[in-house]
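Heads up, the chain below is alone and in the form predicted on its own; it's given as structure tokens.
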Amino acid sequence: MVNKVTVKDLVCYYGNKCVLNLLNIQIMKNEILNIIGPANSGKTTFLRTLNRMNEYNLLYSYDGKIYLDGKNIFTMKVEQLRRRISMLFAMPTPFPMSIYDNIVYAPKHLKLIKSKAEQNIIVERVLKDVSLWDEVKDRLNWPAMKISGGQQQRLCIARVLAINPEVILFDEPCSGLDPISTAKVEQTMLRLKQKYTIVFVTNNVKQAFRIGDRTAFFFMGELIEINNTKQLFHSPNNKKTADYITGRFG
């Protein structure tokens, strides 16, 4: 596998606290690499760290490098580095505007698209990728707010990848989601990393289990272990992974 994203030596910290220490990890292009662990793990700081979200945080400081196809992110424009690497919250986060509009808004504002007939095409290429076409191709100028969280959260990846990211951070996507919604949201990320790399933080070891190639558990801002999804389930290095990963912990 190619190596798309390099973590050397990274250290964070908030104020005087270090929440990541040394994390040094490799993410592989067309992968899902999930990352697990317990509560303060620096799990979400992470992620923030890797589209640089966490620098509107003033305690916020690090050390260390993470290189983006061989280019150090903390070089980058935000808005370039943001173009490639990009992130969806926990909570769908729809913006007060219509379904096509939601996905339009970011393409027309970085100039990546003119034409009305560029835009129809996009909306309808996204949409599909996330499942979401069948179910509002009729509605298309209806609030977002209108429709499901599940269907919110897929409009939510939909607007991602209208600009085309090479990398997408998911912050426990479905946290807030039922079954059903679940599934679809997990089926679309399985599609997805034919064409992206995926890091998906998630406190479900179970979907963990279900959608990774790999999977690095962090404990207390250290990387643990890092392994083949099904190996590090199955046959974790570390007692407190294993610990973890069968609820006697976390």
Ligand SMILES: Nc1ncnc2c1ncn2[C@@H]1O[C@H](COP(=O)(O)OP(=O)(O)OP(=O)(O)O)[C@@H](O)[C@H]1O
Contents of the next structure:
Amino acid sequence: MVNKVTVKDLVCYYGNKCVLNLLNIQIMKNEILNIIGPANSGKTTFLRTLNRMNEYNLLYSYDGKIYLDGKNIFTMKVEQLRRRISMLFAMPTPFPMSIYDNIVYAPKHLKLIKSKAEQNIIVERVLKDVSLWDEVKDRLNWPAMKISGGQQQRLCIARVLAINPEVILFDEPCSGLDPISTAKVEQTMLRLKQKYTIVFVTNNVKQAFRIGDRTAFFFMGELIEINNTKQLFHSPNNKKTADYITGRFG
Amino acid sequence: MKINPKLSQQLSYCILFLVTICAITPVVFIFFLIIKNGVPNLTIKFLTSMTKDGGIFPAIIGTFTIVVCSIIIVFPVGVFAAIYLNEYAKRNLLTRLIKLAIVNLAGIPSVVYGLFGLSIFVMFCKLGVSIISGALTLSIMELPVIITTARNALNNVPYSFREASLALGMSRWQTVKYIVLPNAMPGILTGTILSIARISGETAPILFTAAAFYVPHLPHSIFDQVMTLPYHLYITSTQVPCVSKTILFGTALTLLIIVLTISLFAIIARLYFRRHRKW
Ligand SMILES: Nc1ncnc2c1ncn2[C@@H]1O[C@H](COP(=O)(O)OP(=O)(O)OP(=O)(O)O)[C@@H](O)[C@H]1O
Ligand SMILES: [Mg+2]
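Can you switch from the form predicted on its own and show the form predicted together with this ligand instead?
First the chain shown before, then all remaining chains and molecules of the complex.
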């Protein structure tokens, strides 16, 4: 197992309020790392620190080190970092453009693709990766906002795949979806594991059990426990973890 | 006392309908009056001959150039200022003061802008009474309005679009250019259309800065003074004895048509951006 991301002594604040306290985590290449924990435990803050999305929030401050392949992410060019560590949000966020344009938007402007033919190939490939191709191949110039919520979320995943990142952060990507769409997104994630490293925040304990190789349990800004998903669920070391996964609070 | 809900529903519907009618009646009436009295006078000769031959050609050219010049100045400056304030400026005291100042500037009477333009552009910058002085004065007057409408339009673009774009490795400027601005453009242009109408009709700001009572020739450059339609209308209706009504209404109708023509460009641009936005 190769180390992809290393987080060392990370502390995050909003104003004076400490929301992540001395976090140490290693994320392995090609794994799905679950992050579970009750509301306000700092899961979203952790993801948004990994690709520096909180940078424009004046309340936010951090301390500690994060390395991507051994390089400090805080000294990288932020656009470069976000191309390598991209992010998916809880609500689908398609742009008000066609399905096709949504996918080629970033690669085109980042000059990752040159010809129209290349664009077509990428659109087909990423839509197949999220198993959306068969559903939309006849209407690629439809407004992306007119397809269903589940399809929109998979389109957003496809849009991320089109820039070919190394790590993808999923922040509760299924929270607004029905069970069938949820299952499709889950299958997609399992398939993506072969090529990408995935950090998966979820509020759904069962879903975490189904998906992740390892699971980290956050509570009130602290990493309480991190272990293989099976082990963590069958024999948690910490009482809080046990309480949370058996649904006694959260 | 209890009112039957169905009755009260119908009552409020009636009241709202009547109020709407009251609101649009004067507008319709004005349009009707101007068109009815103006059209007979709208001959080629009236539109294209010089003032001494009874035409308003110099005033048409004057109004047209002043309005186009000031839109060319105020539109980019206003939009970029709005982008800066909304997308880049840190939320500190200075930014708050600037925003407050802009809101208040929009409430200043236009004649004050006229005096300001006279002292700054005409006298201090030595631009003289000229098209450029008038255009600059009108720009300054309209700047707060454009900034405010542009900021509203930018604010209406959901924050999630920006975040989604940034998360794909796009820079902030790319996000503004490709996502935020195209989606805000219809709103910005609606504001611009209203501004064009306001700029075209103003007399006070150009009274001391650009407009002349009478110029025997057409302007040679933007440093010449010109006749303008609103001022010409004011002069002919108040200062010149026994001018026929039809000439006045002809001038007013011409002004309306010019406003519509210039606005048409903005309307077409707005259509273009609406088409390209796929909600
Ligand atoms: N933009 C912000 N400004 C100030 N405080 C914030 C901000 N975002 C989050 N917080 C605070 O930081 C703490 C952690 O929030 P965070 O969103 O990381 O939790 P979470 O684990 O993702 O919760 P949830 O499961 O509800 O999504 C919370 O107490 C929250 O109130
Ligand atoms: Mg969250």
